[in-house]
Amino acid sequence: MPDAYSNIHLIVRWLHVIAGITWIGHLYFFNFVNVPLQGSLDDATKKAVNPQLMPRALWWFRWGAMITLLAGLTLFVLTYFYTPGAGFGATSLLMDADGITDRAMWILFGMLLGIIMWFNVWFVIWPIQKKLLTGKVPADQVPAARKKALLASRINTFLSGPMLFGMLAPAHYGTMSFGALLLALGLGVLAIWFSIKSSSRVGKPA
């Protein structure tokens, strides 16, 4: 790919994917591994383990989310609002004679869920976890704070399945319809539900 646009496009796409793997990988670690683990630890063990584990994991988690969002927005502009040689403006991938294309509707669906998930990371989960780790939450409010952070994390986990379907559909599925949208939501939520249910049993002696 000798032209600058193609090289930039590929680098941004690579950054979006590798940051997304980091973000969603840590999301799944927290929900499928860490939540069951924390439930099995006593308070003394939590005090010894969590100050070492959680700041590191949360750093990769939140910055993975940020870079995924920024690279994704850049990739969206490069793909749907820029034509090499012509400049900025809606491309044929975004709009055709019938209006917004099915491809664009899928990516917008995925982006909407991704932005909700990013918001939960930076404005719900991380602020609560930072206060918990630094002891700034009064003891009587700790259970409620943990519950709120877990709820936001669970929401993100359930949204991740349909979000990933929306990200992959433009290149591999194409057609947007009410039935296809229900399929994306159903498959995504079902896969996450099964994973959460299985996480409490995985790793236990047979």
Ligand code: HEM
Second form
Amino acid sequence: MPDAYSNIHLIVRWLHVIAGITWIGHLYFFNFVNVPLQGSLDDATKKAVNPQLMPRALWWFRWGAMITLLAGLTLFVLTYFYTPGAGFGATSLLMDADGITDRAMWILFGMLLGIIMWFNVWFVIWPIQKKLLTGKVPADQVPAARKKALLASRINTFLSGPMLFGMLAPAHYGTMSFGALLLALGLGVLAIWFSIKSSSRVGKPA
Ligand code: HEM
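Please give the other form, namely the form predicted in complex with ligand HEM, since only the form predicted on its own has been shown so far.
The complete assembly is shown below, putting the previous chain first.
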């Protein structure tokens, strides 16, 4: 049986990834499934479906984001600022003789994008959706509010591709270079662009 630190570390890592799946899974549901679906519904169906669907989906979405962030920050401390037996302080995974390590640069890149996304969820998307769902947005401002929420949601969807690269690269890639960063950005953005482009066509009833 591994020591307590290894067990806690793994459980926090697991919690982080399962919460991340919950968050990003809902983000992709909104962007790849729900946006094209809403365009094909009439007003009466929207009024029947959305008050049931949206509060539930937004609950998992925003709390998934919060737990991902909290577990992620804990994981950051456990991995880069704590050594079993020696206590808190920069570990060799954070700093080596040449300064900040490539591994740490990757996770800082991923965390920067992840934290921007978390901010968008809690301080842009959710406040707007809450007001829309409770009818607090004046009718003439509804289209602008919807547009702003969609823009923030689209930004998060595009950031999610490179962000995940930044999550995986520290332990499974390691070397940081300009080319690898371009690959992370290019591959991530391309995958999302392709998915959004396809989303209006795929899975339509025959
Ligand atoms: C919200 C801000 C986030 C923070 C602060 C954060 C932080 C971290 C940290 C510190 C690690 C460990 C890196 C290492 O081992 O060197 C990590 C790994 C990881 N994170 Fe995040 N993360 C965030 C968002 C996300 C999101 C949204 C997902 C989506 C699924 C995610 C998925 C992962 C995965 C899959 C790993 C790799 C686990 C492994 O290889 O063992 N993270 N994250």
